[in-house]
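In structure tokens, one chain follows: the form predicted on its own.
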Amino acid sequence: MPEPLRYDPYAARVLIPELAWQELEPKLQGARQEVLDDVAMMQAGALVPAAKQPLDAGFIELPAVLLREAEARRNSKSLLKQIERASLRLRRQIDRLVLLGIGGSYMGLRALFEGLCPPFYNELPRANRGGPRLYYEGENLDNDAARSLLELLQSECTKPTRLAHRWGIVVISKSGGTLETAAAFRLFREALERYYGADSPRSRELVIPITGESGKLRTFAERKGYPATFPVPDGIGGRFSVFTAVGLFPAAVLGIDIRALLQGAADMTERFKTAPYGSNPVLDYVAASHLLERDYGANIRVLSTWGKRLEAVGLWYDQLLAESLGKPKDDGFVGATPITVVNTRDLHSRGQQHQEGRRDKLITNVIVEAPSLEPLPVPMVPDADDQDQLNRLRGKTWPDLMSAAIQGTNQAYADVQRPTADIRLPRLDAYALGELLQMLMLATVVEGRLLGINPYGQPGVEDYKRNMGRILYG
């Protein structure tokens, strides 16, 4: 097994009394037990109280089940056989992926493919990616972004029968409603017909919807024949879906691992179930986040990426945590407001106000201890060229540097009790991956079952649904 993942809230712990910490722990325990009880009362298909509606909490016990069946049907078509033959086809016939999606349908996969591929993949020769290029729409309604990649994939895409000029489309909408995705695969589809010809074998092969086993794409998908269409389970919701097909497909077309990815995240499921208070990365995150928000008012959660690749986990998890924790109670409202920075970039900018600004965040370091590459080392010059003293630097490498903005700024934080706690990945790879997307997800729904509300569901989100199509279709 890899070296997993750390969790040490050892900075944020100093400002919360043992006592604490310890009368938190029934509760915590109870709130473990609910989401775990969730996951039984799915696996049964017993009934679902209203006041557990919407229950959302097959993602938990997916990934370890999608392993388990490609095992044990080695020859039979298992979801995840069937997602790695058709992402390995889909590979080998395009160069360019349009991504139609919004909220959970993209941002996982953006999470996934910013953290595991190389930082200018894009730009990369198809030698060095071994997948196409991706690009993402639906996923806002700007006309100038839309127009914009038409228009590049018109001026670069002019011989459909060569790999360097072929692009597809994944579309993933469970409903097929959402206007903003609907719009696009629209838009989108009919510029691939018209690129490739409307009833022509490849304006079929080169869409892949990935959708709920019912509605609007579901049907439209039917009607159109498209030979591969993936599903979005039943009981997971889309900030949930991942590890579905819905990031799990796009992920595996551009060549991530994604049993590897699987694997580190039932791994995390099994530590979430078995390790006790104290060594349990789920509880031990929900204890500190918790308990600072409670008793010091920290309702503003930072998530500190250090370093580039992990800024759109921290988008996912800005998604994750609002639309899963912002919500009402008999008794007020609930939910810290997440923000993500990107070190030692946003010291820059925003660190000012985590030091000296009000005491109302948590910052949570996400770090990753070893580089991928090899390291950078600090160039030395003749003295006559050292104006910037960096020669002092001597043996230093890039991740040396960054090591030291670490320590150092945890130390400023430190010493005017600012709480910090540190997420360590002993890389970033799609094990490690795994376990950090499944420990947050899991740190969310039970910090709702901590707080009694139901952290699936968004129904303020479908007001502004709502609202815009009354506009539009008067």
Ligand code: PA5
Given for the second form:
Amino acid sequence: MPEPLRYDPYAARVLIPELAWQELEPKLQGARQEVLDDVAMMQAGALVPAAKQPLDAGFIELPAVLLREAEARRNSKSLLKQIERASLRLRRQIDRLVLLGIGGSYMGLRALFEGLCPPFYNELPRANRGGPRLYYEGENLDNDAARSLLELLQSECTKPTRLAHRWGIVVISKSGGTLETAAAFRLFREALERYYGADSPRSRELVIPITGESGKLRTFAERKGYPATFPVPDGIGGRFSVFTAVGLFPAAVLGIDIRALLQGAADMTERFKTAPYGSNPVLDYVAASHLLERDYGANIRVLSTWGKRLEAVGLWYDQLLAESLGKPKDDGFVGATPITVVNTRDLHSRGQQHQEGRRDKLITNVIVEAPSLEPLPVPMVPDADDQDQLNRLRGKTWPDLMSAAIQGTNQAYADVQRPTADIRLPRLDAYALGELLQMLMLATVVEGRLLGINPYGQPGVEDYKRNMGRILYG
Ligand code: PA5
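The structure above corresponds to the form predicted on its own; please give the structure of the form predicted together with 5-phosphoarabinonic acid next.
After this comes the whole thing, all chains and molecules, with the earlier chain placed first.
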């Protein structure tokens, strides 16, 4: 088993009396049990009581189930095998992939792409990429962005017989009725059908819908006869769907090791179920976050990522936390406000406020301990050119500078009793990202149960959609 992710709330712990940690334990164990009972209820197909609806706990066991099925049905039709086969086919067929989706139907894949594919991926030659370039649409209603992508495809892709000129669409919507995605799908589908011919095999093979068991997109996909359509299973909500085909299929098209991803997630679920309080990343994360919010007013939760490649993990977590816990309870409201920070960049924008502003934040660092590529040394220059005085850094590398920034920042916060905690990944690979995403999803639902609110569903999001529908359709 690869070296596991570690969670250490060391600096947050200093602020919280030991008694508070201990007193929380039975409640936290109760919340964990409730989450596991939710899973059991779903597995048994039992009637879900009204107070528990919607119940979308299917994400918890999914990674282990997918891996087990693929093992058990070696040569047959496990979902994972189907995803692997179809993604490999698409990977070989196209050089540009347009991914249409929004919210949970886009953020998870973006987190995987930015975390695991090489920086500047789209700029690399095909031989170095191995798979198609990636573009997002349907995650906004931005006219100029959509038109620019269409024009890019039209100008770069003119010879459909050549790999370098072929593009395809993965359209993702669990409900199948989200306006942004549906409108973008019309737009790009029309362009694709014009390019390959409306009734050509390619106009069907190069469109892969990923959608719920029913809904408008499912009905349309069936009518069109798209040969590969993947499900978003019932019982898994959009923002919890990164380990369904929603994240797995496009990730595999991009060459990401989806089995390692699932293994990391499955191992995290196992730790969540079995590891004791105090060495259980999920329970410990919830404990530190909850106690600091309850007792110290830290109702802003900063996910402070160190390095450029985890920003989209932060944006994915923004959605996860905000939609899951930002809800009314009794006569008040619950749910911390998530903020993503990318350091060292944001030390030069948000750093001042974190150091001396309101005491309303818990800063959780996400630290990757080893770079994926060889460390860059700080270049040495002749003394005559050393006006920047960086020759003092002789023998130091980029990771040394980053490490000094992390230590220096944490020390500065600790000196003025600003709470921090660390999530440490030994390296940034598929296994570690699988662990991290599953940890944060589990923590979110445990915290929901601890707070006495349903972490699943997002009823508040419907209000703007209703208004928009009235404005557009009358
Ligand atoms: O978490 C959720 O369920 C939502 O944020 C959805 O992911 C988002 O609204 C997109 O929905 P759909 O996949 O149905 O198009």
